[in-house]
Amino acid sequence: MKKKETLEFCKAVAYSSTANLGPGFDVFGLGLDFFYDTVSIHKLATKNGKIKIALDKNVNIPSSAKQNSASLSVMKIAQKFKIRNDLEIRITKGVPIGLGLGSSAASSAAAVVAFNELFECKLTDNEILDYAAEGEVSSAGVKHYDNVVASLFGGFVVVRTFPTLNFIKINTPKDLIVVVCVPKIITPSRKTKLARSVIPKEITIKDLTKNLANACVMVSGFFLQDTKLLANGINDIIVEPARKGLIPGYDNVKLNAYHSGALAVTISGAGPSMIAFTNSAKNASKIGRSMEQGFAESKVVSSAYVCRPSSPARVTSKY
């Protein structure tokens, strides 16, 4: 595209995330402020509805207007202010790519809080969320709010659906560190689909009366600023078990991690990448070389990183 063509343009990143932890299935998301996407929306002068999207060489993710997560997210905002600009949607990854860290939820929340500053849409919080879920479709089959929350609006995230759509953003304490081990390891197309296929469609009262017990325990945590407190509760019984055989050196992962002094582990999303809680800022390059060393003893290479809760997605710039 000529810079000539374009009227204007906005650009906006987001970061990471990791869902679930544990327990909070569908409806806990934690932003990681390790890996960020970058979506910058170019405005062109003709309007016939029509959108590039435009990526770093070398990206696996859809080119395709009708199958990538950020143009689906911003088609449904155009179609609901009857906004006919073409656009050219230009994405930088630093998420990596369907490894359980909300890559496809990085780029539509950065997508879409670029298209609300760019056209003055005024949408609220709750629109905005929900029009970025709508990129999930393009990885899970449907649209789900537990990651691309997190990557909007930061920090540790409650969200639910039912009878309306709403979130509660509570603050991290100040000593949570997670450690993210991501395993090198190629992935199938809609991973994310696979990973909820696996997932028991019937429970015992016994078992959801369990995993309940732990995620309020986990929220209490948070509300109270209290690291161990809320590392105490997340053990999932129900998920987990089911997607771990997914995931190779998924046991030795999680002991070496305990071994090293991490207060919890589990699956990162839908994996296969795992994290570990700690608050020790000592300890955390430690649990990392454990992980790390879990999955070599299954012969997959990984690399951990130190992370810490994000903060939300914003506008870098703007013309």
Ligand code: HSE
Given for the second form:
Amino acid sequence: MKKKETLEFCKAVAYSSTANLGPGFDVFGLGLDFFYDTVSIHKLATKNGKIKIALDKNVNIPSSAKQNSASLSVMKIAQKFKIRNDLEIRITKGVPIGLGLGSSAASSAAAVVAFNELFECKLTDNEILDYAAEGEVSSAGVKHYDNVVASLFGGFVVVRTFPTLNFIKINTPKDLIVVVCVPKIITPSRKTKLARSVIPKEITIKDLTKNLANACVMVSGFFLQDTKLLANGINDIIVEPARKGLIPGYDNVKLNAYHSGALAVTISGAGPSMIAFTNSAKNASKIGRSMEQGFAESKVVSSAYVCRPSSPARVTSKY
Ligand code: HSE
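Just the form predicted alone so far, so send over the form predicted together with the ligand.
Next comes the full complex, this chain leading.
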């Protein structure tokens, strides 16, 4: 498409995220500042309702508008507001793809923020959230809100869908550091859907109570700005045990991180990345190295990153 066809354009960024944080399956999201996606939306003069996706070379995400998370979200808003302009959506991926760091969510979040600004839709925060979650269908098969809510609003966010869609953002403790260890594994294109298929369909009240109590401990820890307390709520006895077999090196990564002084360790979202919490800036790199070593013991190459809670998605330029 020729550049001169662009009438207006808006660019936004959105950060990576880790979802679940142990017991908060589909409910807890934490934005992480190390990685981000940039999405620019070009409004073209022609009005055929077409969307073209432009990706950098060798970026392995769907380039068809009906399968790409960013365009799935944008299509829904365009439909609602009866916007027929052809669009070009340029996506620059910074978030590792398909590795449990909310890659599809970051693209959707940035796309919705950019589109809202470009067409002056004046969406409410809840509407922005709901449209961004449309993109999750591409990788998970369902709309789940925990990654998009964190990418959109930054930091730690609790989201619920029943009886209505709501989210609550809670300030994170200043000393909270998240070490993310990302294995270099090729995951299936709809990895989250697969990782959701291994979760038990039914659970006992006893297990529900244990997980619920831990989730409450975690929320209390965030609310009281107490990193040790929130880390103490990490244990999940429902989802994590079902998924750990999908992650080569899971046990070693966990053990090593704890031995190196991590306060908590769990799977990042649907995996295969793993996260560890610490309140010690001095110890964070050591924890990261121990996690890399854990993956290496299963012959998996990985890289660890020291992250802080992210800021919200934002528009970076417009004309
Ligand atoms: N809550 C979602 C899941 C997060 O665990 O399937 C996916 O990143």
